[in-house]
Structure formats: structure tokens, C-alpha cells
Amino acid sequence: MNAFAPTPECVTDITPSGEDYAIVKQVIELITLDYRDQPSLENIADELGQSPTQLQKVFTRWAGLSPKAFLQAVTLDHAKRLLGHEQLPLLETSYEVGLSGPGRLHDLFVTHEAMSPGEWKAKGGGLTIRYGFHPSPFGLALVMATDRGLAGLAFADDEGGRDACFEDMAKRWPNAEYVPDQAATAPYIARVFDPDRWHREEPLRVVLIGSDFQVRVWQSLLKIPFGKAVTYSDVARDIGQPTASRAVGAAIGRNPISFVVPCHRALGKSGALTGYHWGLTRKRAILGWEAGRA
């Protein structure tokens, strides 16, 4: 995770003065050094004798995230280090970050990675993930199952696109085994993209591998009906979050099987588009054909 992250917006806001950026410096500073404190905005503002609420404005402005936003992103740094490369129980890597208690850990990590410190950790330990790779309407795409049904489906752009395709979709679930096994996944290819076979009847086995949350939002998106699409704010409300629509949008970026779980048929508030992990022209050709098929 990159924790400090200008946008080219800000770029744009940097004066020859300099005078803000010492201050964003100094913050910077104050946050890198005493994040084990969680400092809050009135206590940074006082310590670099600023107003808090001018403070927020000239941070926002350079950054693009507030103080606290940025305290958090050096937060959960930290934590992701101590639970992943140290191994720390979750009572102690809250305790050595700042936080209260494992309560506050889980909070920080389902705003941000909407998943539990446990499920992040555990990264699909105890997993055999079979795997291979097929032609289909949209790209040659990426197979994975379980012993339980399909587990992952993602796309590449070309032959040469494989390697970047099956690391993209393995970082997922770090600690799982992978069993290369196009005989176990020609089927699942078969079934998918053959509107013929679709039959209430004859359902097609599905793991989804995922926090609670995550789960959530992908159980709402098999719900949109074919040819339909609903807002990422439609998906929060009917999972019971109406005002976890950014969280809802992270876990619908994160969704592993494509096409089976429709995550093209989710769009921004306004409608539009907005990101497709497969790339924004195949969402396009998905949404078109379903389209001429509905």
C-alpha cells in the first residue's frame, strides 16, 4: 500500500512559496514518527501551532487524504507488517500500533481491506486451488476451483499476459496451494459462458473465498438480474450498510470470480462505468453482451 499518495490534483496546488509544504512536512513528520500515539487533529494542530481546521485544508489540498486518513494508511501499514513478516497476535499488534484494543484493529481493517486482521492473515491457509487456463468471449481467462466448486475467474489480455494474470489472482490468497489442472477447470469454462446451460435446475457450484463483508457484497451482486445494473449505493443498502459505499466499492473491485459474479453490472453513483479490475473495454463488451442476449 502506498501510504502517501499525492493526486495530480495536488500536484497542481504547490506554491513557490513553500509555505504550506513546510507545514505538510512537518505533519508528515509528526504522524510518521508518533502514529503509535494516534494523534488527533487538534493535537497536531497545537503542536505545530496551527488552526485545526486550516491545518485540514492545507493537508487535503497536497495530499488528497486528511491527517487522520493518512494516519490511518501509516496505521494499517504497520499492522499488515507485525501480522504478516512478524506474526503477532492481533491483541499484540494493536496494542504496539496505538489502538485500544483488537476491537479498533478489526474496525481500521474492514474500512480499508474489507476483510477481518484474521482473514487477512490467513490468506487461504489450508487451500488447494486447481487452476488453468482457457479461451472465452472476452480473452483467455483464468480458471480456479476448489474441490468445492468454482473459487476464482479472471482474464487476460493475450498468451503473454499469463503470468501477470495468475499473480494478480494468487496474491489474493498467498498461503493457498496452487495445482496447475486444465481437466479439473475445462468444465467450469464450459458451463460459464453457455447461456444454454444455465438452469436453475443444474446450479453451478460457487466458493466464495472472502471476509464476511466481502461475501455480503458478492451474494448482493448475484442478485442484479441479467441485463440489469444497480449503483455501488444500491449494493450497501441491500446489504444493511447504506453508508458503506466506498467499502462496498473495494469489495466489489476485489471480486474473484468474474462474469459468474456480476460486478460489470454494478456502476458509480451517476451511472457511469467507473473501474473494472478486467480492464473498462471488457466491462463494455460484457454489459453489450448480455445486452443482445436479454
The other form holds:
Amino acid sequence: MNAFAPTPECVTDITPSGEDYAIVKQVIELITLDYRDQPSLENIADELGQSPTQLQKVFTRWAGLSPKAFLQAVTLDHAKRLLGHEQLPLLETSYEVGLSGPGRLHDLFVTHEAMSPGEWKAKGGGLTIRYGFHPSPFGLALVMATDRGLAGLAFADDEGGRDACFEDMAKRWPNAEYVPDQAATAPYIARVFDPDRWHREEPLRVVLIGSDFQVRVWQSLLKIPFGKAVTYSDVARDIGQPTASRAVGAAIGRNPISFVVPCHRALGKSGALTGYHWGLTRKRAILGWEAGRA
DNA sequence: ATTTGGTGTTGTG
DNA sequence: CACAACACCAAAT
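Next up, the form predicted together with the DNA, please; the one we just looked at was the form predicted on its own.
The complete assembly is shown below, putting the previous chain first.
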């Protein structure tokens, strides 16, 4: 059960226990399934065998958003609104708005640097990657870092999912050396999920380790302003390969630094939420979380 | 509503 | 070096 790594005790406990996450997850699933019926808090609590007040409290603490607000935020209508409340905003224009609009919340102030082609070909050879598991608002998170910055962020579904999660990440750079080091990764977690620190403090350094094409796609995602979304074909157009939307989808799916590189802000052309490497439920949750803070 | 055909890149043999 | 697999999309049933 707990054979993989010692449970983190150095972590600041702003996050709910795994149990809470499990409950919240059910709530989210229920809401997103039945949002058409606009279920009341009572209905939901009934369905899950919880008391309404308790449920309200847990959910709000977890998401910074009441269940009611979340319900509204998460309808398809919301997803479509993200794409642009006027006509479909082409990526260019949303960049304009995102970059030049006064006081507009831009994205995380992330400075990114890609690895050189040589380093990429080495598949992580000669690279030391420190990693650790930490609780996060969206479940247990696996953080990976090199001395040049944050390299990977993934989500594990439950305790048993740790190994699978680590495998999934580690096979991306098979020749790297992996060292468990909670102390090194803890600072990243603290910053990444605290929106107040995104633009004031010094920028977050990340390293994008991937093929040339993938890196271009990820850089394009980083330009999407907070609280906005784009379609896969928008991204394809932005990187100068307008017919490559499918390839873009594949590349987005391999994004190693989830949440930081906002792959959750990529939607299908109709505004429908399409896939997510760590589960559609989590994608909805993240979008809802952002909607509550926009 | 569903199906079908055209896509670019990547991982595998 | 070919080939199947993809978090897609538009056009034709």
C-alpha cells in the first residue's frame, strides 16, 4: 500500500484529505451528468448519503466554489462561453486581448525553455530528475523537476495509482536518473496552485522536454489567457500548420506539465470537452476552479 | 445523428 | 522505412 514512498509530512496542509476528494469527485460527476436538471444541494446530498451542510462545506473548501456555482460554471454553455461570447475569437485576437488588455490576467508568468534537439534525442540521458508526491486541489500530484526548472506535473488517482502515475511520466524520458526528493519538489506545488503568486513573484521556470513539434504546441498553449479557452484547430493555425489539428490533439495529450501548461483549456470546436489524460472529471474540475477565480 | 475520409506527427517493428 | 494510432474536423449520408 504505502511501499512506494513515505507519506509527505513536510507539506503544508491546505489540501483536503483523499477521502474528501473522493466525495467531491462524486459530486462533480453527478453534477456534470445531470446539469440539465439543475439538481439542488439537497438532491445531491441525498444521492450520496451525505448531509447537505456537510457536503456544502467540504465542497466549498475544496473548490473555493459552492456546489451551486460549480453547477453553473460547468455546463456546456459555460464551455462555449469560454470560446468567445461574440463570434468565435480567432486565436490571434484572443492573444491581442490577453496580452495587451490593461490589467488583464495573463497566464501564469512562466518562463519556458526547451531542451536542445541533442538533449531530446538522448531521451533524458545524463539528466537528473527529482520527484515527489504532494496533495493538490485536484488530487495527489506527482511533481518532477530538473535543476533548470519544473519538468513534469501529473495526477495520481489514489494511493494505488502512484506507481502507474510514476511509470507514465518516467517512460517519457527513459534514460534520465530519477531521485525521490520531496523537499526539492514541494516549493513547486505551493506556487503552482496559488494564483495570487502567479504574476507578482518571480516567474516560474519550466523546462519543456519533447519533440520540436510538441514544444511548439505547448508554447502555444501557454499563451492562452486565464479563464479563456481555444480549440484544437486554433492551436494548429497558430503554429502555422492549419491542417494539423489532429496532430495537435495528440501533442497536447502528451503535455508533461499538466495544469501549468494549460492543456485543459483546449476544447473541441463545438465547445464540447474532449479528452483529458487524467480524466475528464478532472478537466471539468479544473475549468470550474478557474471559472470561480477569473 | 452517424459515417466517412483527409489529415501531421509519433512510436513501433 | 512503413504503418498504425491519436484528446480532430468538415462534408456527405
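Positions refer to the first chain, counted from 1. Source: prediction; values computed, not measured. The term rigid core refers to the maximal set of C-alpha atoms that superpose within 1.5 Å between the two forms.
Relative to the superposed rigid core, R284 undergoes a CA displacement smaller than 2 Å between the two forms.
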